[in-house]
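As a starting point, one isolated chain is supplied in structure tokens, in the form predicted on its own.
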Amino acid sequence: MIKPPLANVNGILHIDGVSAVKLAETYGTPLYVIGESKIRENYRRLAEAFKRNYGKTRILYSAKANTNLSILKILKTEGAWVDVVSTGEIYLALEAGFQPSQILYTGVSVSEEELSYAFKAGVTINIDSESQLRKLLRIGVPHTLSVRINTEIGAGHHEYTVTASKTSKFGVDEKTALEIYRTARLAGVEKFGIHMHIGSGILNPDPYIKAAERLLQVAKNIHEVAGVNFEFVDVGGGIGVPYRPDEEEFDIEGFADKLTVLFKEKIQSCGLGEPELWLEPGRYLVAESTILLTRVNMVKQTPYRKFVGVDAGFNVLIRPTMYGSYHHVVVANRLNAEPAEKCDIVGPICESGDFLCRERLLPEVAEGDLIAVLTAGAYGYSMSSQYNSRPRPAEVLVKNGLHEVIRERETLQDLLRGQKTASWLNV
């Protein structure tokens, strides 16, 4: 698991030329480090992978993975448009400098406000109910207007990861989707757009083509009764990325080669022209550029197991507790050292569920020590919470030697942000 930006220098964990021994001293723990070149790299092998097949493809960045302006502006000096689920993505994305246009919104149980606001700034809206299309109707009409297809076709990594079955909460089916089409194009919509997303973390691009090819075939049936024409076709992300060491990598280029082998071939038979085809990765793109440190607190033997207790908690990596996920943990400043016992790594969190990871063969642990969680990029920080009173931690990023904090560590004077005390409590 020890790849660019990864490196091991003389048994120190380094991060794109700065070591993690040297990160952690100067910028203190939990820390999360984020690899600029790492993040380049992946846009750049997804964007030429596709863009090789079918020139009209257009790389949408989720955001949600992570927010930080700064993973925004590097992926948009990259070319990259942007995906957001909220205001606050919205608000951020134009922070970062993407124009209305570069932004897709696709929202669920969406409230008039938050609709409004949307479509104040002018960014694509993605519909995912009729409710949705009524309450913005009444607002005003969208210029562009795309609808999300329940494709029924699902996967994931977690079964709380699946995005598209008969049971999920996204999306429109065939019928649904029709009559808004219809709707919005009464009501004067001028350009449409078609999108789905499936899950999240997927490795077999199987029900991804399979999902495909069926948002295709509904593409066709609303273009020939609606007499809607799509300006993109917009398969959405969920690429995963491999966690594990026996985990083999997504074939970028094989999925590239199928998906749009099946893209040209459907929009040729089915009569739909030439839409650009979207992709809205997010962890494919910043999952592997990130590692989280972490100092050991302690170290305690019970007549059950060992426990290694560390200064990151759930509130800073609530992956391995929510999901039951796995992160590859290697002790940083002894990557030499060869394994010598299974133990926990577990957080400061009041609850049983705080680990990062249990029955972990690892090199003997003392105090003191630093570890390092690898592929942490995607929904760490985006997930981490001030739970316990903890405030959240710092977040670095390095690029060929050079390091920077990129977003603040915050106090314990951030916790009592916005908060007031009730007039008749101030005696």
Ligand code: LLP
The other form holds:
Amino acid sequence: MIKPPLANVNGILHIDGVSAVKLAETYGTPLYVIGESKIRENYRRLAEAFKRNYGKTRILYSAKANTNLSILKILKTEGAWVDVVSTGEIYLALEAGFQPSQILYTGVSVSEEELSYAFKAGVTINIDSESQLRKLLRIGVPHTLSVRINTEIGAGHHEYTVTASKTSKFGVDEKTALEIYRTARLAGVEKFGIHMHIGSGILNPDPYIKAAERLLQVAKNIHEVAGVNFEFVDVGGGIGVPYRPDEEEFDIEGFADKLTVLFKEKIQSCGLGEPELWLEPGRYLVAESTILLTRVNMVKQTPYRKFVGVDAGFNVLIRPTMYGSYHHVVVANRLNAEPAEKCDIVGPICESGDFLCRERLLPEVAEGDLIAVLTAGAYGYSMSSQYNSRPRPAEVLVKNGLHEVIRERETLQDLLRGQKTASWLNV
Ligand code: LLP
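In place of the form predicted on its own, the structure of the form predicted together with this ligand is requested.
Up next: the whole complex, starting with the chain shown before.
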């Protein structure tokens, strides 16, 4: 798992040329450290794999994976557009310098206030229900609109991250989509897209390809029945990355080849013209760029188990607790030590579900050691919280030996932000 941007330099973990030990000493722990080069490398690999087959491919970074402005800006300079899900993400994408036309907003269970914000901001809206369309048309008529289709073919690393199935809350069926396009066109919408997102953490491309085929079939039917032309076909995000040492990586080039062959064949045989092909990767672009550094506070041997207590709990990285996700861990200041025994790495949160890993074979670990949790760039910081009133950690960006804070560690004062004591308690 120690591969670029990571390196083992005399037993010390380095990221993009910087020692993890030095970073932890400089900025404290817990600390998210993001290697810029890996984000750029993965973006370029994905873009190249598609564009060599189909020039009109566009990659929208799914900001929910990590909305740090520096990450948004890195991807913007690479040519990415952005996929957002909330007013907050629209706001941040605009702050990062994306044009409204480069932002696709996909919401589910959307309030009128949120839709109004999206409409006024001028971003492209991806409709998830008939009620959402009715709400939107009461606010105004956008120039372009997209509709999220439930392909009923889903995939993902955990049932919570599968977002297309018969029982999914996301998207609409073909018949409903047809009504939405008809109503939107009658209202004066001029340009259209069609969208799916079937799930997250997909390592087998087959369901993804099958769902895309289904999406293109729906596009064909809607084109034929309602005469709708599509400016773009968005196949969503979901590309997985290997978290375990024995996991195969997703075959990006093979996937791109298969998907674009299908896409070109379908748009031609279905008379869909030459729509742009959009993808919305989050995890693939950022997961492998980042490590979480956390310091060992205690080592506890019980009659049954050995616990390594660190300063990052599920307030900092919730994926192991929430999905049972595997994250590889290494002792960053002792990479060359031999594995010794199985331990649970646990955090400081007052719940037994607070662990980073369980029964993991680790070298001898001592208080003060530095643990690095790998592949922590997607849904790590963005899902962190202040639970147990613990200020959130800092984020540091590294690039070829340079390192800078891109998000300050929260302070105790941040725990008071926005709080007010009720007037009747001020005695
Ligand atoms: N597009 C839409 C509409 C989405 O809902 C998502 C993710 C993506 C794109 C990007 O998916 P990705 O390429 O990152 O797989 N918290 C979970 C993942 C939830 C993903 C939610 N939607 C986790 O930590 O695994």
